[in-house]
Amino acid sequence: MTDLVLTGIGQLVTNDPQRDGLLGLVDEAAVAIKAGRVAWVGPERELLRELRDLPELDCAGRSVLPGFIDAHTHLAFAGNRAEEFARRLRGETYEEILAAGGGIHATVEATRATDSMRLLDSSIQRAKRMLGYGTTTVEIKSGYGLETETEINQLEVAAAIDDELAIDVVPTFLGAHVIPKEFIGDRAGYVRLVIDEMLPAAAPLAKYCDVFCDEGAFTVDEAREILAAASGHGLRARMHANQLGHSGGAALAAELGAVTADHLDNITSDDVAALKAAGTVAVLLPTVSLSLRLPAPPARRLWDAGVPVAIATDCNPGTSYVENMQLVIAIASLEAALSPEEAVWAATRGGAMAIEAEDKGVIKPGAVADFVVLEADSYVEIPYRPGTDLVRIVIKNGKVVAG
């Protein structure tokens, strides 16, 4: 935690509700941090005097926004599907790959293979990239271990880089993943597996519970159970729901008021309402449509209807392995006909929703002061220029991070 006084901001994205617009702007402005949070926010030339005497950082005209919130990874992984990647390319779909003991299966059985500290390392090499590109607060999933061991090692892992990087992580058990190999003649063997023995190892790691509720992972009525059983550890729902078919995922998100409905590609209008009235927040992948050559997700329908929006990497070795959230808004406005204001609100306020923290994803008084400085003047160059590396300086807690 430090105090810094940041001047010459040539456009300042605040996403402040008390400001006009849906990003709040604020043209030539400062902001000051005291002792890590946002002390005073406002046009330069209103600074108070005795702000002025922070240690400064001037931004020489450059925009400034809230940090990125990646609220859907799975970070936490061992092995490569590159091969599986080029297979898509040549015609296999996912399921077809899936069935065959690739997908999910692959990266699984990668990952029990690995150990603690070799999962470690990897993982924190993607966190470190990610935070560079300017994401300060990441959602991780466990979900690649399938069995009470590996899947505690990776919420473990998630603890660490919490710990050792100055990025915040929200770690959420995802044991419901798929079923297992060895449990396939057996599904509700395992689903008694994850209630009676994940759950109760993995609640103390993590704050919330996901269910891949979808054709080929688990149905509503087991995903119903399991989001009970985890609620009674004190785990919030979450569900990956609607990405592969119309799997009633989204439904039981709001009948449940699950915190996040996440992928959503085949939803009603039924689901829409029921979102909307659930409060849940519906989690976007835009790069997984991308690189599962599908139609982008629903950005449009979702956010006209006002079900809250947010957008994240979905960083995992499959079907996105991404880890820059700048990506994801470029393409988000590019594919997802999402503006470049909502895909900039989705991927840090829409983000903080997700995660359900009200002092993140916005710069005012009392906020966290977690910043982006950008090589532009604008954040509109950020879908105006995908691919480019556009973070100059990070800041986490008000202190200078990377740049």
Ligand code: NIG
Second form
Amino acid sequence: MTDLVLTGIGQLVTNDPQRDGLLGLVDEAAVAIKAGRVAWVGPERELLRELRDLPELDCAGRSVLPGFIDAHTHLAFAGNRAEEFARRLRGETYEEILAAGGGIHATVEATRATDSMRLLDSSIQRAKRMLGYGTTTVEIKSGYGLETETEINQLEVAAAIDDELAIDVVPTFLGAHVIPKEFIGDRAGYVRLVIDEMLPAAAPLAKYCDVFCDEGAFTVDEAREILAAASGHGLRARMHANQLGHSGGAALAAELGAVTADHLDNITSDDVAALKAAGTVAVLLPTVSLSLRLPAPPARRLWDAGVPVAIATDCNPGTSYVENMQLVIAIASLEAALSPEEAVWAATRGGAMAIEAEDKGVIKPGAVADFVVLEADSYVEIPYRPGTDLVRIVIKNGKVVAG
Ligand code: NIG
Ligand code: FE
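Other form of same protein, the form predicted in complex with N-(iminomethyl)-L-glutamic acid, not the form predicted on its own:
Up next: the whole complex, starting with the chain shown before.
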């Protein structure tokens, strides 16, 4: 835990609602950090003398933002599905490939077959790259085991990444991702296995429970039963909802007061109203729609209705092999019609709300000192220059960890 003062910040994105505008911008700013937390924020000319004596990092007029919070990933997986990707581009659909036993099932097979060291090796490389691209907190789901041992392996990999890298990991149990091949014909048997065996084993390693409630995955009733059991183990709900069809998942997320409802590509105005009333955060995944060549998620509708919006990579080998939140900001702006400031907010403060982290995604006294210093003088350059890594320095708990 470090003391540091950032000076020479040309444009500071604070996301502090006490300041002006959505992003609470401060020009010509300084930020003082003590013991890994923000101690003071403001115009540099007002910086107190005693804070000037801290070790200094001169940002030379660049833009500084809260570290990105990637609130939806499946990054602990083995193998890859480049072949399937090429088949999709030739016209096969994601649903056809999944129904034929490929897709998620292919990654389940590869993840079951690998040992935990190799799973950790490949996953930690992805997490390292994410940190270098400016992600300081990442949510990681299980869901490629679909049997207890491999689900636990995935959650242990998530814990090991949290221990070994500066990035913070938020672990989620997703045993109900799809019905595994060996249970096709016995859906009820798999739901029992999730509830009676996997959940008790996974609960100590997870903060949340997610269910893929969609066509070709779990029904609303199955999801309700699993999430009720999870709640009994102290795990709050997140949901993959309404991605492939009008699954009823979004309505269930609202009914249960889920922390998040994710994807939401197919929603009605009733769903939007219910999510808003429930205070559920919409986690939108614009690079998934891009990879599936489907219309972008309804970010504008949700935002304009007052539902808190987060954006995330959904990093997974099937629908979004994306590690970089800067690209997600770009696609959210270019394809999902968020303004650059809304997209940046959704990747930082929105992400923090999606993992219930009051002290992240914001730069104000008491907040965790997680920042990115851009190689640019404005956050607008992130969507303006898609594909360029504009993160020059990453700071986690007040310490320079990349760049
Ligand atoms: O969020 N929608 C379901 N699960 C993942 C895809 C997982 C996969 O294809 O491996 C998603 O898109
Ligand atoms: Fe996902």
